[in-house]
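Below sits a lone chain in structure tokens, taken as the form predicted on its own.
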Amino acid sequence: MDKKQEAVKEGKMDKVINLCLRRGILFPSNEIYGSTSGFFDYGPVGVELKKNLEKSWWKYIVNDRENVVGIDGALINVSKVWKASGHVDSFNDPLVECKKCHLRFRADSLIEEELKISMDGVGVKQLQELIDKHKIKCPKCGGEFTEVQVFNLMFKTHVGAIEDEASLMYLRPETAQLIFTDFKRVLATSRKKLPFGIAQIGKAFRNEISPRNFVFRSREFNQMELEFFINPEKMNDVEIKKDDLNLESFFYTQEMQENNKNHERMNFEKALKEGIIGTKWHAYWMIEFFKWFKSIGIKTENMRFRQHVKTELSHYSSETWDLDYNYPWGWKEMEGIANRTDYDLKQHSKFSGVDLSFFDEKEKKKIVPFVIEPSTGVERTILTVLIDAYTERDDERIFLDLNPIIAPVKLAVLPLMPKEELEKKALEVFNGLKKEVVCDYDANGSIGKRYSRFDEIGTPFAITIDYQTIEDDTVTLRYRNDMNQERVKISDLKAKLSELM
């Protein structure tokens, strides 16, 4: 990429912040305060893209299946639980602080920035050598580093009166954990059997050493996530449908990223057939999630799957996938899909001492599942669609390019003018539509003025209430991409607006 292209990217970056921050989809949270660096709050409009997004992710993974059901666990876990999963020793990222300023950056972010080249897999030793060789200095007053170190990215607090060792807990970095520590309780009432999937959307809280591109990097966020657990025998024995397999994305491998190769397109049966991928379940599930981001708008020429390198693979996983989205500042992970083994359920079994083991009717035997897991983060999800779907205009108004599913306002009601007669008849419209769509009412401001504030919070329709609609009972209905207009009969509305969402 050129400084062109570089400059127009980050300047969109900076817009959809604008964007955000203008129109209350999202702010830094205690902003009267100074705020602290990662961690932000919904507005009006951003509460209701937030719930709109889980909602079709829920109804997608959970409801419209008969073999994934849901919970929804604590925040603030017992020590035991971390030190089980291994957080408490690996969950690192890898720290420098400058002698000068004391100021503190994660390493592989700051070479990044400096060196424009991934640092995706590379550990302390090489990190360290790379800030070496190229001299690599404080950004903010040119001051040398400490040696690389690791920091430990878990938020801990105490429970009850006394601060001691046993009342210890964490705040959860990922939801996945209570998951497995349920997995025996929610088996017996689910009466599920394999394979079968658990579930859960909510909070997590990460120590980020420098919270970064406003919410895709933040210190409390809400995560999407699913166990699905199988037999570890039958990793196999799923049916994918012919035109999933048709599919086609781009695809960046860890040969390819070994010898400095681009990513290359092709489908999914291809990556099967040649063991790009390993399992067919963890390509049935790629697949479901590769149709869920299209389904919700994000545009497949910004999608590709990338295979974790062998020095980047998490201490659980035997083969991770990255579905990354071509961002303002690079290729970077939208959704990780990991192969998690059955390590997580033994290490609840060994630390709690309760079996966490499934029996197989069938088999006539004890197995321990296998897990294939999507992980998907909800503020950064919400970036990345506002990214896809900003859009300007030849005259630089903008306009976000949502679809209904998720758009926060579905329908805009609007009198032509502050008239009484216009209002009375626009409310009257309003009233009768709000229980079957969600829409808001505006009679502040010129109607160019109110098309372009809800052009620039997606909303795809609007309808206005005119001086004819007083005559006809019908209204202008105007739709937000191409500002085409066609007059409608009030009483046909509710049909019209079902059909086009």
Second form
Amino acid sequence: MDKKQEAVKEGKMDKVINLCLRRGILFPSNEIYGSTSGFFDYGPVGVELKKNLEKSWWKYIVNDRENVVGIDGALINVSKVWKASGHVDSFNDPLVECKKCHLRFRADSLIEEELKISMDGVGVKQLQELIDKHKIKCPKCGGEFTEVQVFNLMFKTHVGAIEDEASLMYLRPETAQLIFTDFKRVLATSRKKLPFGIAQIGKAFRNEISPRNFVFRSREFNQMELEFFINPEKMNDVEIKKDDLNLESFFYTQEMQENNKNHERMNFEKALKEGIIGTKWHAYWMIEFFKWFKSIGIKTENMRFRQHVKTELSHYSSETWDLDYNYPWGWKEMEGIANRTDYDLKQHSKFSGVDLSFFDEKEKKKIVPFVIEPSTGVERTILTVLIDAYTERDDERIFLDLNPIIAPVKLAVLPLMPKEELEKKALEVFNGLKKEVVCDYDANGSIGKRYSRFDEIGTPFAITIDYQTIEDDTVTLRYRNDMNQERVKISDLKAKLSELM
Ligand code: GAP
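What about the form predicted in complex with glycyl-adenosine-5'-phosphate, after the form predicted on its own?
Once more the chain from above appears, this time first in line as the rest of the complex follows.
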């Protein structure tokens, strides 16, 4: 990418943030008191977008499948959960502090920004060597840094009247562990057999050293996670449709990264045949999510699968693929799809003393299942959708090219002018449609300004009520992207919109 393209991409992020603030999508929390970075609130438009996105995920992963069920677990958990999971000991990020102004930075992000190279999988020792070699100083005051240390990202709290070791609890840094701790009860009550999954959408909290890129890395965010449990001997026992195997994406393997090669385009059939993806179940879920992101409107050419290099793998994972997006600041993780093996269930069995194996009736033996975990951040997905959908035309018109499935408002109902007879008719049309489709009514300001407002929040369709409507019961239906208009009878609107949607 040349410098001009880079500038355009960087500008896009500012424009998306500006749009979020201007249109009440997402904005810093506690704004009137001066916010703390990493915490955000959704406004009226954003909350609809969030609900649509979560609904689409839940339907695709839970409601449309006979082998996945859902839970909604507590946010604050006993410390043993996080001791068992390994988070208390190893959920750390590398930290440096400026000796002069005492600002703290995440060492890998700092080096990435200074040297414009990826720090994926680079350990503390190498980070220190890079800081020393390139004489990296504090970007704020030019001061020297302390040695790289590790910083635990868990938020602690005490529950009850006494603050001691026994009352120590943690805010969950991922939703996944609740699925493991609930495994036995869900298994007993849902009567599922392997392979099956448990899904959850909910809050996660991480005391990030340097939250950045708007909601991309925040301290309080939502995750959509699936833990899919499989007999370890049957990790390849799944039929993948031919059409799905033929799907193509960019793949960036361990080997390509280690040898400084570029990512390559290939189909999933090749990736499986050549052993690039370790197991068929892993490939199955990579494909399912590739299709889901596509279904919510993300362009496939902006996605790639990047394999974690060995030094980067989490303590629980035998193989992880990030589904990356080409953000204005480079390719970064949008979703992680990990093979967590039997690590978590075994750890929780050990720490709780409760047997978390599955009894296989057919084979008459206990099995501790392996787990494939696709894990996605809600806010990160929303940011990705907004960046991908943000469109500026030559005439300086701005619109969000959102898929109607996730558009916060599907239809704008607009009287052409603020005249009583037009408003009355428009409200009549609005009331007739509001139960069928999420619509909004707006009679304030010029029609051009109202179209712009709805274009900017990605409303795919608008209908305008004018004097002709009073005469012949027809309205103008306007399409967001090309601004084409057609005349439609009010009585045909429901059918027309359901066809379009
Ligand atoms: N259970 C596995 C897990 O939590 P992760 O890679 O740490 O894995 C999964 O997180 C996803 O959660 C990421 O791909 C990202 O979309 C989202 N995520 C992680 N940390 C985040 C943060 N600080 N702010 C916003 N989203 C985050």
